Amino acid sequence: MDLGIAGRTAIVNAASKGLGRACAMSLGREGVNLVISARGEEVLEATAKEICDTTGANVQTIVADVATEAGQDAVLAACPNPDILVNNCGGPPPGDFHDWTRDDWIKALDANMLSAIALITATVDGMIERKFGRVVNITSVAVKAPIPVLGLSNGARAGLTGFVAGISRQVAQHNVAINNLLPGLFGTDRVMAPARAQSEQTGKSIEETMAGFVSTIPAGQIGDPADFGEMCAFLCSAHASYIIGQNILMDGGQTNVTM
């Protein structure tokens, strides 16, 4: 299928590696210019030569922490004027809610909300302008089934979707698009978070508490994180209008909600 989005330009963020990485891929083989961002100049530098060189795609690197003003700045001089923004940022690590100060939860509140807000903000009136836009946030299962250790991350997440919901709908008659992707365990570095919060809790070993993660997801499977930037490139494509707001779950069948 041709998603009709060759030419069109993209920010891609925290895509030095994992889910951010496999969206600026996908992204890329459709034809899209890249502007990529991460943290770690020479990781990024890596990907963005790996995807130039699989897709042909010009790819512009810029390396920068978008939980931080600065870094949104940045991002925003290189490319101030994207069609599609794909938000992601590193969730806050895991822990036990009472040990969390007010510095935890502004750091959390920084990476998995507030920046995703601001580069909506400083984006979404020249994608109307331009009558095209597509916004995928990278969230998290959380949103729908909170993870007890990740709490930091199930707040932040929960109050972006909220915003994003509202948005969403004020922005969709000019073919701007914002929705938001929820990955559940994936084949990333981040998928060891979790499993090693709950391999110290339970004195299982890593390899045990990984068996278990994966016979709780009806697809048999830890998630292929090609198959996620797939989908992110479905919903910044052109055949995506229609699709507002939404709280799309890529889990295997873990997260076992009806609606």
Ligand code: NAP
Given for the second form:
Amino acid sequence: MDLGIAGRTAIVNAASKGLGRACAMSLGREGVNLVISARGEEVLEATAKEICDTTGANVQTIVADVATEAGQDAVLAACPNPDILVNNCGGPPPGDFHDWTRDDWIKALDANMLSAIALITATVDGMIERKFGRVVNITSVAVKAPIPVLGLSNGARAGLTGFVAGISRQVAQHNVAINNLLPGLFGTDRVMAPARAQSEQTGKSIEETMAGFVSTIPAGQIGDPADFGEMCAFLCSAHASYIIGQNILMDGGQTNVTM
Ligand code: NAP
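What's the form predicted in complex with this ligand like, now that we've got the form predicted alone?
Entire complex below, previous chain first.
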């Protein structure tokens, strides 16, 4: 299927590894010009080269912490008028809610709620003027079903989800589609964090803990980031203008809900 976005320009944040990288790769394959960010320069540059070599896409790198205003400004200076915005950032650390201070909460809000809101706010008017815009926010299964050790994520991402529910319907008439993509358990560095936390709590090995995680997934396996990237690219496609304000779960059926 031709996604109809060749020649468009996308910002994909937190894209040197994992799910962000997979989204950038899929968009690159569709002929989208890319601006990708991460904090670590070396891995970011290696990823940009790999995406460019694999897909032939133009890839610009911005070393930035997108949880900060300075980082957001750096990304926007490189690409003030994106057609496509993929909001992503590192997830907050696991822990016990008794221990989280106001500072911990502010960090989680900056990373997983306010940075996405700031970037949407800065770019959506241009999308409206140009009559095309796609925003995908990488959130989490934790929005549908809270994960106890990831309370900071449960809370911060729920805030972003509420904002998106409203603004997506305000801008939809201009062919601007804003949606959230909710990963369950995907094979990235990030999945090891809750595994380590649970293994410390239970005394079971990480391997046993991971096997326990997989046993709760009807699809019987951990997700492939490449599939996540393809879904993201579809949500950014010309065909996605009628998908508005949705929370699309990719979790192998793990969340036991009817809708
Ligand atoms: P990952 O493999 O650890 O990759 C994270 C990427 O984000 C790296 O490129 C990292 O590069 C970059 N990054 C982190 N913090 C950043 C910041 N402040 N500014 C710019 N770049 C930043 O993680 P992932 O599994 O792809 O997860 C992506 C998001 O999905 C996270 O929010 C995670 O919590 C959420 N999620 C993932 C899963 C899963 O199964 N993988 C499930 C639910 C939710 P640098 O460190 O160099 O900046």
